[in-house]
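Coming up is one lone chain in structure tokens, specifically the form predicted alone.
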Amino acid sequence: MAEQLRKLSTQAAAIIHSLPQTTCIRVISHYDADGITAAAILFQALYREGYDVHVSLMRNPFTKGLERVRQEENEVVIFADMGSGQLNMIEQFSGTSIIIDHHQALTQKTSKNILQINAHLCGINGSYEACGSSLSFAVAKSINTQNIDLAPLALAGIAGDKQYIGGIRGYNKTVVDEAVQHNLVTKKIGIKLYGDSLEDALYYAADPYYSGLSGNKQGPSDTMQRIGLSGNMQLDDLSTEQQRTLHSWLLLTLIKKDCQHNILDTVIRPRYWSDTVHGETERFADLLDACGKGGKRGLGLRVCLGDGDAFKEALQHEQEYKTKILQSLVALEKEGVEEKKSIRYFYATDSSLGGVIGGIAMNYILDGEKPLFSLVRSDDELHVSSRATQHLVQKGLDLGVAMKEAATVFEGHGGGHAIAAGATINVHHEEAFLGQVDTIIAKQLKG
């Protein structure tokens, strides 16, 4: 419960204050939008207190990335956003580690050196209640109160894990309590559109997926000419009336491709303004999101410290990003994907990119009655990126434990959440090891 992640915090924020000044501490995090926020909040907690911070964002898998971190020797390692999945080669290193994750944890048991703090080991979901950047805010916190004004990149953080489908609630919702209650943030509902123009708005729009209009160069002006608006129309400048029309339009296009209701209850929704994240946190996630797996992830960790210049650089960049996305989604969406009995799965070029594509597709493509799979071949590995539905995983499927004792059978890494997960493998594998996670989903599915 919220007491233990209470006290965990408490017990690192003093292991934290007992170093002296002229320590560096080694910061290590997911290199998504929830990764790079955790960063960034741990980051300015810990230079706040006078320490000087060394952060890297890394991405799965984490083998050679931890070997090269453990050879430094740091006297202190902090892990956001993964660790406990990586357990095995932390207790590897010589110096103090503090773990502070929410995916699914292998052990509570750790070596006197670590201090481990998951949100499943606190009672809390951390599929769902809690993330790597709200769990670091708790700890920065817990370092000094006036960490409070943090608040904004956690929600950012919430956002980009996408915990807000189904509403947001337990220790999110107290991060967001928090920040509406000092005033760190303004609640306005509304739904996600944003660029130069509303044509521009719809064209790039990724997640949701507007089905003739997401990018599509000519649908978004036909579509408001039928509409009676116009495609050079600001979002800004729309009266209530006509925001009232554009809505209906777009959630009558997600009905028409039988997107589960509690995915059309999360576009138009209760959304989080702050100027610390340049706006609407979900929009300040998708710009992170770009930027990490997008190939940029030192670019998104600035934006998130305030740098301007790397703001508007990072907007650039995510157009370039959205359009990989788009043009793969419209192309699954045209083409469709390869099937088995329990599973789906289609061939990406970019493991970073593989599981965006199959989670929007998961939400606004397919009839979800599958989990899909991105595979990615590159030299001798597979990467694979698995994406589910709440509807699912409420049916018995657990993602996380399919990809680890898949992988496991042939040497590989796995793991993650029950909605969401990944592994790796050799590429040799790739047919053995689809009739083996299509065999465990088809147990799981059947309780």
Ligand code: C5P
Given for the second form:
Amino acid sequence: MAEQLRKLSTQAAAIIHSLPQTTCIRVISHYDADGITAAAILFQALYREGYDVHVSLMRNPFTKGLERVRQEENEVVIFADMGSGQLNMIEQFSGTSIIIDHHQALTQKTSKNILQINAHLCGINGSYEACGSSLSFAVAKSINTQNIDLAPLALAGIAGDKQYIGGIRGYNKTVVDEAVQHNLVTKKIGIKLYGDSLEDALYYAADPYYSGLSGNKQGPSDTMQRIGLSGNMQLDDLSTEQQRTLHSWLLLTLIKKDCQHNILDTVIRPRYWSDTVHGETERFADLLDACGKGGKRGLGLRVCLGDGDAFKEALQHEQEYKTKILQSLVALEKEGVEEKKSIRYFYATDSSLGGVIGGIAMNYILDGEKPLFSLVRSDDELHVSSRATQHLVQKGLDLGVAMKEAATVFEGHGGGHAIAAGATINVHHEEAFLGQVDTIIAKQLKG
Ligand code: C5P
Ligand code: ZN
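Any chance you could show the form predicted in complex with cytidine-5'-monophosphate after that form predicted alone?
Okay, now the whole complex, with that chain kicking things off.
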């Protein structure tokens, strides 16, 4: 029902166009690759119309950040890649609010001064068929059709939220097709590897995580020698035959780890390239995720807006970020995780990274039989991130619902998607919370 999305996007554009050019439009978005690209798309669309734009990138729980924004008394606030789960707070804002979200929508009805554009309320599955950036792109095009050139950023957001798993579909497919038709991207089938040398690319490969190679100092060069390649080779210098050998080896490495079919299918797949995003879109999403979740949110936005110096700085920052993630993944693979009847969990030190590590571990290290939770204690708060597989979701699992329900019992905040969700509760409830989640999920999986 893209028709409903078109109708609501037109309404959003009408709100924007009704504002005098002196208006400073506030944009609040999420701090991951999807949120950063959504913010960048909206920034460009609004700036091109002559508005001042003030962007903030936030993370869960949004409570403190939203309270600060409420006190600013903005005329118009646009929430991207968030908002539906924070409707109660947004209802308290005095001006007009536009929500562009793809997380599970809780309430359809809002006050008159709120326009809620949520994929789920437009008949679009927000977990697979549209994300914050593709929905923001729809709004940007309604503001001005010339904003179609922002499509590569939307494609990076789609990749950032892993909505290519199971094949690009729904509204995302419309965006990809448009980008191809307008020659804004070049489509090439390939694998995700990047770095100064083959050795370097394999060492820093975090997602996919190649057991024995990723984060392993000696593994890549030894293995490359064994298959007749050299770790010093540049990726571009590989012959077609050598590429084939490398790809087969990497796929075999994943198969040995029982990697699920739909994940294996994403390793070598159509990829979209554009100068707007400095190359391949998923690679760009990785860079933005490293900026956002690695404590440099503003840097990610600057990269999206075409700042060359920011791009160089981001590349450097990404190496440190990846090193941290890879160390945790190697340790998790070696030491294993804790286990309950229906869930698995592990402790992480950084709440932004817990979900990233959990997501990769779920797909490439552990079998996909139970969802994986990462727990991070900070002061009196416990941050929980949970990740699952499409297979578990098909069996009835809904992490968004489970996290919301369990967090509510302990007066915390929780929510998200069926396949990936988060929660924050008081740390004293850790054990009881895990028990509650375990029970809820056991019920969900039983049908
Ligand atoms: O925090 P984490 O990355 O694990 O969150 C996974 C997904 O769940 C994200 O899309 C996030 O926005 C969402 N989430 C939510 N409400 C929360 C925590 C996370 O909607 N309280
Ligand atoms: Zn998103």
